[in-house]
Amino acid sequence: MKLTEQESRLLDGEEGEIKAIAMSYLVKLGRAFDGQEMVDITYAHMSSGSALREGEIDYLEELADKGAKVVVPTSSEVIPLDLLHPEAISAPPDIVEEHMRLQVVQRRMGIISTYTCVPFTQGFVPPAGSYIASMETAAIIYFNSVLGAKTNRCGYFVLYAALVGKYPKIGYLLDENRKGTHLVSVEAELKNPTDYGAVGYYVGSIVGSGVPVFQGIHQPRQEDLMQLGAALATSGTVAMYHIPGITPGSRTVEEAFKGNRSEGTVRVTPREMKTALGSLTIARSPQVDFVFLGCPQYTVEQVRRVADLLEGKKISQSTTLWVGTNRMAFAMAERMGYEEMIRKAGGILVCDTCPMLSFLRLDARGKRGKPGPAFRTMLTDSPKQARYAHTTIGCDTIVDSVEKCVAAAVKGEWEG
């Protein structure tokens, strides 16, 4: 790779051991993918570190003890519990303690403890064309496809990128890799985010790591695009899509392909959507003991919708309802009275975490002498959550709209 004088100084250790280590990892990554140069990044979204993964928080603390600090604005991913209200979800005390320690470490390093999978809803909105480094599939695809920033699925390399403000110019940082590869014809009315998730889950299973270009999507809302992208990145490894008129630089289908020839047209009708959701609905009984909403984490408007649906009702004694969001949306929901409405109905507005990454995981429960799943059947409005929850927390799954989810939480039974 061709390095600038500053980058060479970083690599040679002239700006300290930590930056030299970070730069060496990034150079190795760039060389592995035939990268020609580094670029300056303006922002990073990284793993918080988890007490469920041995050594992660210790490693960050070790770096902090050596003076490591991020040099670009850096937000952080979800953690295994709601650190703001751990008692509300019966989080194990030792895991609470470990993540209180993590919060201190992050503060020392300049990492912002956002604990979110959707940092762009908390003010982290990098401009179109800017280079960034991100993990979390729901965030990556939104950054690329809706905001027009440029990022790869960076994984743990985000930490090293944040420490030096650099990343190799590879993958989706190169314009030639951002061109459309498949045309997708949406021939169905999309009424809610779950419908968008169904489209995404079906299309992702076909295009794999391709870059789909959508026709037939009109005036989607932010939460629709969040659900579409999360599902695309779950059934496939899609990191970018184009919706002409929405994706920056793609006013038309032709501009989205930028001279590429489509590898094929994918038709999505109500039948394909039903098939996609049906593949995730594997419960053997309509009785549901866990309803989870908020994957990706809900916006305050989505929280309001749940509060309105619950007004004057009570959650079934046999069912637990979690509504996942981030701290900024939680604060606004609290101010507006939505959190109280959900709590009075018997539900819990949860922030910071997600079931499939939480202390509910089968491996985490096994280590605590609690083999087997905490819940039998999860009902969710998110294809992504359903796909991973079955294997990570061991429950059967059902996917349906938020209205059907709330109705089932009240009744204790899904009417699907």
Second form
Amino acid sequence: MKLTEQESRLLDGEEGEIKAIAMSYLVKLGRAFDGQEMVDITYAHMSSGSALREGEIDYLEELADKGAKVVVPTSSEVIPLDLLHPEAISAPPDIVEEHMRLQVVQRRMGIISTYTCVPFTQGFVPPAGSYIASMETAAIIYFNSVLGAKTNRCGYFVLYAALVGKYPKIGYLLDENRKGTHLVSVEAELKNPTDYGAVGYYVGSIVGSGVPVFQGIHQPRQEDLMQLGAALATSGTVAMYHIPGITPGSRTVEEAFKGNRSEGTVRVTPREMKTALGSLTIARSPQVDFVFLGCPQYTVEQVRRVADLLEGKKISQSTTLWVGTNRMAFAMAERMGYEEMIRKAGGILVCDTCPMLSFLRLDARGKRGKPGPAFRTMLTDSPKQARYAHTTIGCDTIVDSVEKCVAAAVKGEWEG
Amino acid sequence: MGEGRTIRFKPVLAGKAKGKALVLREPISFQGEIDEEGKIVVSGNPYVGETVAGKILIYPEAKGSSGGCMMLRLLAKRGKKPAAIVNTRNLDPNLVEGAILAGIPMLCYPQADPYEMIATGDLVEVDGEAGTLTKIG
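Now the other one: the form predicted in complex with the partner chain, given that the block above is the form predicted on its own.
And the full complex, kicking off with our chain again.
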């Protein structure tokens, strides 16, 4: 790997121990992927560090004590609780305390405590063509496909990238890996984000780590593409897709493939969509005790929609409703009165967190002497959440549209 | 080391490891499908309940949420990490990051089909520098 003079200086420790470690990890990563050079990044979205995983917050404090500071704008990922309203969701006090520490150390390091999986809804909108480093598969695929910024499927190393402002030029930072691999023909009317999730969940399972090129998707909304991407990256490792004419990577199908041959056409009809959602509907009874909306975190418009659907209604006594969003949308929802509408109906508007990563996880409960699942059956509008909640929370799952989810929360039962 | 008992790979991360093979034919995610003790928990997997700790984990490629990187780091801290990771189809950066932090040797892109030669429970050896996977017993 060819390093610039500045990069060699960083690696040799001339700008301090922290930057030298960060560079050495990034160079190892680059070499593993035959990277030829490093690039400057303009933005980073990093893992927050979770109290549920031993030593992560301690590690950040160690780094901060040694003077570690990020050198590019840096947002941070979802945490295991709503740190602004922990009592609303009965978060365990020890987790609250640890994350108060996290907030302090992030501030010291220059990291913004967004606690979100969708930073692009909160002002972090890197320009098309720019190099960035992002973790969170639902964000990665959106940055690459919808915004046209270039990120790899990063993990913890975003931290090191943010500390030096560099990343090896590998994977999805290289244009040859951003070309289409599979043509996907959508032969169904997609009516809501969950329909897009169904398409994504089916296509991801077929194309694996490929780059699907969609035909037959018309005028998708931001929320539709958030759900499409999250699902593609759940059943597969998809980090990039094209909707020619819509996403910035291509104007036509030919341009999306850029000389690649399609590895086969994937047809998606209502049948495949039904099968995809059906495979996530693993429930012994239609009674639902937990309805979760907001994976990926809802935009303020989606929060408004739920408030609207709940107007004049009450959530069933036997059901808990969480509507997941981020701090910025939460503040807006408070101002617009949506938070109050949801609260008065018996639901909870939640920020910062998401069930599959929260203290509801079986492992977190087990450690606190509460073994077994907190809920029996989760109903959600997100294939991603259902897929992971089934194993991490240990509950039955059902996936359906937001309208059906709200109706079920009111009745305490899913109508199918 | 007899003829035909060693398969060459692209070396990914240096290091040597010896252990029992755990061979999965489908992609797996280190977040949600393997728990914090290294046990496979995804329903439907033929090895559900088995641990990856100390194993030479052989499978096609990573999948799923990028939190998997941090899970490898945690497994290493707890002494429950796989001894080596051998991917046969594709190399996922997120998984490599986790393996760098966890100090796990890694191989990818075999020159012959390891699924034909190696079964779960076989004793195998990985050399991450030389890029070899060898069946010893």
